[in-house]
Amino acid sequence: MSVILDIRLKRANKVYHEAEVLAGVVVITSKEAVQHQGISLTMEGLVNLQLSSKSVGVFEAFYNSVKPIQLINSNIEVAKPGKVPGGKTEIPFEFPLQVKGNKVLYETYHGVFVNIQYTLRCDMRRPLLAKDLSKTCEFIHVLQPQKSKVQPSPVDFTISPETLQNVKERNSLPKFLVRGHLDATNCVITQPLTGELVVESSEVAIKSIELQLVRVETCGCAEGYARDATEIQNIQIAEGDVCHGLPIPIYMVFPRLFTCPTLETTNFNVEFEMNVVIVLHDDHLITENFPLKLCRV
């Protein structure tokens, strides 16, 4: 006898703010009547920290402190022990997203070494030999927008052989000059990052110009910190040897779930950077890095 358990939230986008109520139905579908020992819902918010393989040996002491951090864990009963008739049964529920004590609810974020996830789990306990049923669905927690205004912090940049760091043989580099500006490095997460870039001159033909969004995740404790930078997305803004003196627009939308407002806590940090990458035809790679501060207003 197959019994199907499902959770359906009323909001199609599953996005909730703190202190809002998650409303929906638990759906039970079966051909015959089902005996159960109670149906409950559990709301859980966890921060999972993981170590990159390169840091594992260095931080043996770390494993004790890399336990998941619990942000929220609450439970409600949806139905008392009894029987559910055959066919399709919908049991409505309302579950407030409220945190106990002085804990802070961070925003949902899916990273590589830091994961902040909120789930709703429905458990149906069954008598004796029947198998207990469980169904989990993820919902997205978004911080309430702050009332304050973000002061735009425009940045002008110049990229030439003289401005580069980490260069072994500066003399062997081809001559080039790229100027540009970003409209802000204090970015509102719901608005695109904008600016423009002009190739003034270049001895060697340009192959491509790209924008790379990078997450910098730091996990740590008193013993030390593991800091890892990984790519989120890469957008090509120019291909081939572009016209010199022509302004090329910079435009990047921050992807949902993979970005969140910049976070700094005692056990982990989540920060973001953007690289402007210029690839020359002789496969020289020129990168200019800009730290970004993301917020929600």
Given for the second form:
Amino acid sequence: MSVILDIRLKRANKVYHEAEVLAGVVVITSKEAVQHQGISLTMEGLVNLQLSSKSVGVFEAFYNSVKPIQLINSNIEVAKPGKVPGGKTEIPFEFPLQVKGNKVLYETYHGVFVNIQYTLRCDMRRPLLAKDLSKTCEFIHVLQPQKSKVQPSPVDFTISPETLQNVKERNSLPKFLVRGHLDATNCVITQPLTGELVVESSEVAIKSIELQLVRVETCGCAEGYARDATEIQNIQIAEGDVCHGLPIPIYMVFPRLFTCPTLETTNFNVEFEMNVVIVLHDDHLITENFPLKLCRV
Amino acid sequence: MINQHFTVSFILFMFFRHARVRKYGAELQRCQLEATPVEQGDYHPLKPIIVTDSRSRRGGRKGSTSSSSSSSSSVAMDPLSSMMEGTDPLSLFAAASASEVPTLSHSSSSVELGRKQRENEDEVGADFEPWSAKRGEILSRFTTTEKLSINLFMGSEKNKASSPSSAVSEKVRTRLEELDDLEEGSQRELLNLSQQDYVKRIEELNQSLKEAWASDQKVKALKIVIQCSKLLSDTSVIQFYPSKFVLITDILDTFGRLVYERIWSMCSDPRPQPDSFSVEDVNDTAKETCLNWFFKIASIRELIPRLYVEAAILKCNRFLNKTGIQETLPRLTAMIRGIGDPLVAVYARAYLCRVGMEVAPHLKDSLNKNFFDLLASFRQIHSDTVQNQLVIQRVEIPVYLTLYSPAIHWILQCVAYRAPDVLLTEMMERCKKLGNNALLLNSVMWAFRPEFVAARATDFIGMIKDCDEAGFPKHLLFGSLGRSLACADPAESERLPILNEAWKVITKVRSPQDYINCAEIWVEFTCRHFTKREVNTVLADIIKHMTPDRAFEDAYPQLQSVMKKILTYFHNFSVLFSMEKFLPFMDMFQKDSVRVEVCKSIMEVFIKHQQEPTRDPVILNALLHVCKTMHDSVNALTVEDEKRSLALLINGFIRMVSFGRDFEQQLSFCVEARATFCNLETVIIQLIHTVNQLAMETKRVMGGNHSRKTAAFVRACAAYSFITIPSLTSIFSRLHLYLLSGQVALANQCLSQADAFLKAAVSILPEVPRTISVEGKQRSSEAFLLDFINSFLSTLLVVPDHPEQGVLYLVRGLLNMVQDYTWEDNSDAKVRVYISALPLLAAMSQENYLYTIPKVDSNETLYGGDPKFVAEISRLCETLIGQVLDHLKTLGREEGVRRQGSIAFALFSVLLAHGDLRNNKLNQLAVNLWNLSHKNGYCETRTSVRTLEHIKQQAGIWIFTCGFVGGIWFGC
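Return the structure block for the form predicted together with its partner chain; the form predicted on its own was the one displayed.
Shown next: the complete complex, the earlier chain at its head.
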């Protein structure tokens, strides 16, 4: 005798804004009637912080993991204790996404050291001798788009041996000149990052040009704070010895879930940066860094 | 019972000595239909039905059915030929209904119609050569013998979700697991593949893509596609790259289609129209899935797979928003700039154009943009990176450049499709500005409208001349130009200079293969616009180039094509053969099979286009030579079909030969032809027919009175036939030809020859096998033999008896042969012959024969109704009837009652038609036969009823004895 519990949200993409109502059905599939002591739904929002082993040492990272921050935790009853008939039963529910007090709901974000997750859990309590059933389903919280307009902040850049920092032997570098611009560093998260790049000249043939999207996560803890930069994705925009003088488009879509509007809180920060990486044929690696500010408009 | 009847009839048959006396003239008159004058303007079913105004049909069907007599009846018009003028009722109705349909729908929804028409303008029409047409050509052209490798790192894609958190949904988890599987086992590199292996592998990948998709492993499917498109960034065996592109884009197309269909199937019911749905019709689930695909693809690390895969599912943008495709195309176009290798880039552009033309043909801008980007990055082709690569792979520049052709052709074809002339001119100007633009120029000539190119042919020649010799081979350029000129005509005054300029270059081409490829194309232009003089010069040049080292051996397809083109434009064979170089050109086809092919094509054209018979010695000699070549190719291994088609062609030629009134010349031609074509029986038969016809023609010319000279000639003809016929193997051909020739000889008063023919025919009768093969199956020859004998019998009526032989010498001879022939067991054929000989004997006993041959005295005159002669006939009849009755008797004993009935009825019919039933005994025999035939009830009632009606009718004319009719009635 198996009972299957499932939650189905009405919205296909599972994206909700604050103060919206999560509507859906709890589906109970069973061959026979099921006796239960109540079915309830729990909505939970958590920020999980983890310290990286790099910044605080292995053991501390393991033991000292920071307590998760609860953003939201509310509960409703879907069904009073009773019996669910055999077959497939659908119980509709509506659950407002509303925070108590003055807490702030952050956007859903899946990172390495910072994870912001919202879940909807359905619990079916059952009498003695039967296991309680539970089913969890993640939904995505997205901030209400702000009304304000983002000032586009175009950035022009030039990369040449002279502009590079932390180079040991500047003389051994081949000559090259790359110009370009980003249309904005204040990016709207739903819009792609755009810009252009021109290889004006290069002594050594170019092997590849890539855009690297990096998250910079900062967690505060007892010993101070840890700041780590990790790669989210790497997008190649040029392969091989590209035509000199011809503008190459810079274009990158921000991946969902792995990016969120830039976040600064008392306990943790989530920021983003973009690197333009130029790989030369002799395996020289040239990187130019651009901090980004993501927002939702 | 039966025996009783026959005891009666045996006494009777002795008295069948009176054939009914026939008055043929009177009978004919009676049987003729009444002549009624044909009224003019009468309805005739074959007259063209002309619908004068299809619109007026709304009122009723009057217009369509009334056959307005368009041809005034005074002009005698052949109803069939008038049908051929395209006014046949079927096509008319079709046309009418076609014109009616839009008018109807127009009234109902004119708005929609307007929209449709507008859309149609954007659609790609049938005049756009589709990619599928190019596919095969590219695959066959770009091949390699080098070893290839496929590098599949199925797991190399780093998945972004590096730490699957606890809350990942079931689905995601299974997908991740799936991915791990791939990561472990599939990191493989396949080295040292031959081209076939490579193609096979790719096909396997295509299959596994479909399987993965079908088993709902979408992630695996995507991975396969990504890995495949990654192969396109590899240019290690560069000669094979175009083919590789074709193979892999096939997979991409499959993938694009699968994704599109899947998302489309997710749209909830009612499903939107496949082609014209708007974004509002798409539900959220479908949109979300679609969006997922795009996000997934946007995160593909490498440029080339990302580009190709996104292009592959370009069509899916339609599920998301209206402007999606419009925005994506330019972005993808710009993205290609990031591809460093010019060859990879140009093929990526070609793919984008291909998808663009398919999905959104109205978006011309991005096509143009693609082309301009291509021009902008054109110098990449000569960059150091490329040069180094070529050195390593040991590929020469001209070869390398031709690798570009398919892609650039395609891009330009897309750009030029229905583009205004202004745009094309601009494109051309831009190409001109680039240094070493031969490659582009070639594609421009290839892809732009032939009319456009033809109008500027002189300019093009100038440009071609300016090209750098080292890069793209010039003969290819001229080849492309020639191809355009073959389809569209340049201005009249420019034609000769164009030809001169072009040929000046072509003739300098060293390699015979290159030369003939180019020359073949230009032959068409030459044939189209110039006379035999120029074509002759061209042929001379071709011969000059192709003869050294027997270069022609490798160029048969091209040479054949040259021949075909010449034959397309030159139908006058006297002109054709008067070209000095034509026959030497033909001599270059030295491989037998090719040679025969060429000869066949010549003969086909000759038969098709030669309107009237010819006696031109040039044509005759040349064609005889051609035919001889065809004939000589026949050997023991030649299949029957091939022989037949060859013989058909040769026969066509023989029929076209006529020396007018010079009959002797004609005969000697036939003699020569017989010697030449002795292996093809069909041709020999044709020759005999020709000679027979010749004899008849001679008779016609002489008005039936042969002079001494013509008589001798006609006898010569007969002799020709007589000695030719025995060489045939087919027995029935021999029989029929003997008979026919005998008839011809008889008609020409060659009595002894006729006699010889008929005697020969009779003498070979025993040789007729009992089965012959008809179309590969063994059939009984009986029916054929009966046919022949009947027709032979009817000829015998007019053949006079040989003075030195006995009476009815030939008839007896024939009947003896029939008697001795080994007929099939259980066959009535012999008796049937006897029955059918009875009417002949009856006809022979008349005073005036049914038909005679002018100037030939038949037996009627020879014997003048001599009673002895009549008595002889009667005796013969008696014998025959006796034989038939014997046979009937044997049938009665066996299981053959049905056959007995039918033979009895046949004999009865003959007696009824030809016998003198006033003779009592004969009358009684007839009645007995009637009864016998009806005894077992196998007789067809309808036939019996008709027969009775006939008897009643006859009874009014002749006096029947009551007993006869009564007897029959009694029998019924």
